[in-house]
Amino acid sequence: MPRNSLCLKIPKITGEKAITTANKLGVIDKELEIHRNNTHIYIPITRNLLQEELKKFKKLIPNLEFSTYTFKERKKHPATLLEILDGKLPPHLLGSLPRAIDFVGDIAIIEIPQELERYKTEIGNAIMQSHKNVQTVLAKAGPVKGKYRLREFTHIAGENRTETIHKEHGCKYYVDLTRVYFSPRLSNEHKRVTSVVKEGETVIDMFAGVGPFAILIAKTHKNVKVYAIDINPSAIAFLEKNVRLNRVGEKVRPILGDAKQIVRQQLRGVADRVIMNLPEKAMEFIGTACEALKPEGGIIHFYNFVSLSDSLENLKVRFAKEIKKFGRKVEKILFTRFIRETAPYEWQAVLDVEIR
């Protein structure tokens, strides 16, 4: 709602200097927006200036005027998690609040430290209060494990569900967090890999999940073919649904099965590019990636975990040795980096490698 307020009327040429000075004096009304036009800046203030303050202002800005003006109210940002929980949790526990929150669609996922377990409902409700689009809050209840890379969750606030629609780079994905693996922290990686794919390529995504690599590649490029493999029947069911949702059925072919068998039986020597996002086991599938590439070679996007005692250089050496076992060679390392921390002193890393 617009509101009348006492203000400082300043020639535009000295406006920024005036804002800085008014800020230092603590007289700006933070609930109202500063107004600018072609000639002047109007700064809403909470009180009249004291004599000493006025002298200081006039010294810097001789053309200062006092006036009244109708200002727009500032849009209020939701309070932070810390602000909401201040007073609801013992002060010594506020420092233990989770720093990282993952958002998958309208579901928030957090890790609750043991000392905050009894306050998990308050924390969940505070997350919903500070993030208005969140409808469900889940707490991690164990590590990612098993053949399908699944995790257990505890519902702590909002609607009791684990399925949602996640939006990323113009694509939509149906996801059920208890039935398929999905990490929103790989969003930039999905986009980066898509950006280096060339028109006319055939891509094999060996561990496709619900399709964040495969579908974005198909959506971005006019002339590509993506074979999207996953061993998890639920992942393939969601992938097929997402292919239809994003209208990329003519470019993405979902395939249920073990990548080793699928490549050997159906996809030998067809790929210009192979994506290997299974960091805990990718080294075991290097032979399959070599088999999938065209005889003349291609590109592998290889993901692996690197611990504090290890290094990217060591990973490159191990990768090259493994490639050599299958009659191929590393022509060039195109790109390397750490993507994200996955555990204390452990990171997920990527190598983009040209293979011949």
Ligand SMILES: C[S@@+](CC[C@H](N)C(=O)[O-])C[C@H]1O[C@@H](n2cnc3c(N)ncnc32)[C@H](O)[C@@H]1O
Given for the second form:
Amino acid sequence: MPRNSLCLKIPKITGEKAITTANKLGVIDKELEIHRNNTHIYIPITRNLLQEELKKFKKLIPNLEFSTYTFKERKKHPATLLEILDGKLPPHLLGSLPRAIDFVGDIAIIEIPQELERYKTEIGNAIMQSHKNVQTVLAKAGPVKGKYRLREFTHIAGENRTETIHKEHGCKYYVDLTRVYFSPRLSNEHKRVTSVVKEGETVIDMFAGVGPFAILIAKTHKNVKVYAIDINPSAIAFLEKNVRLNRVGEKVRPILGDAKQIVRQQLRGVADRVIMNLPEKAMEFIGTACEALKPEGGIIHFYNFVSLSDSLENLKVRFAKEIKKFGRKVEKILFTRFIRETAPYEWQAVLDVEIR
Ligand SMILES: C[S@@+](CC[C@H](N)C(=O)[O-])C[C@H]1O[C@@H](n2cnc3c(N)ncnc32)[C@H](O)[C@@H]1O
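Could you present the same protein in the form predicted in complex with this ligand, rather than the form predicted on its own shown above?
Time for the whole complex; same chain goes first.
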């Protein structure tokens, strides 16, 4: 709502100097927007200037005038986590507040350091206050582990649930964070891999999860066929739901089972492209990827972890050696990148490789 207020009217040429001075004096009304026209700027103030202040001002800006103006109100941004928690947490702990928050649909996920454990409810509530779309806050309660790559969570604020609908690059995904793997941190990879797929290709997503590669590829390209395999029955149940939700049923075929067996039994020599997003075990599946590719070859998107003592160069060498074991050859490394830090001194990396 526009509001009438006392203000400083200043020729535009000295405007920035005036704002700096008024700011230093703490007289600007921060709830209102400074107004500018072709000749003047109007700075809303909360009080009259004291004699001393006026003198100082006139020295810098001789043709300063007092006036009134109807100002627009500034849009209020929700307070930051730090602002909300200032005064609620011991000051020396404010620096330990988690900097990274993952958002999956309307669920926020954080990692609570040991020293903040007893303040987790306050932190959860503060996240809900500072992020109006968030309905649930979960804290990570352990690492991603097991065959299905799952993590445990502790509920710390809002609705007590782990299921949501996540939106990514125009697609929607049903996800239950305790039953299936999903990371919003792979969003760029889902998009990047999709962007290099060509019309007419057959793609095998060997570790598909709820389908963020498979569904985006199908949604983006007219003429593609994607086989999306996962060993976790819940992942396949969600993937099937997501295929329907995103209307890509003609292009994506979800398959429940071990990628090794599925490829051997149903998908030998059919793929132009294979996606291998199971970094902790991908090396063990290179033979399967080779089997899945067409006899003339194709592309493999290979995800793996690289630690400080290792290097991307070593990873390329190990990958090429493994490929050779299965009678194939690395024709060209098309792309390499560190995607994200997954643990102290450990990164997830990707190699896009052309195989013959
Ligand atoms: C890191 S997640 C990747 C999910 C998905 N690509 C994404 O970007 O969200 C790895 C997936 O591989 C599945 N998986 C593990 N071992 C498998 C196997 N032998 N065959 C097929 N899928 C497997 C897990 O259930 C999990 O959903």
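For clarity, every value in this text was computed on a predicted model and none was experimentally measured. Numbering follows the first chain given and starts at 1. Here the rigid core means the biggest group of C-alpha atoms that line up within 1.5 Å when the two forms are laid on top of each other.
Once you line up the core between the two forms, the Cα of residue 22 ends up 2 Å or more from where it was. Once you line up the core between the two forms, the Cα of residue 334 stays within less than 2 Å of where it was. If you fit the rigid core between the two forms, you'll see the Cα of residue 69 move by 2 angstroms or more. Its Cα shifted by 9.0 Å, residue 13 is compared between the two forms on a rigid core fit.
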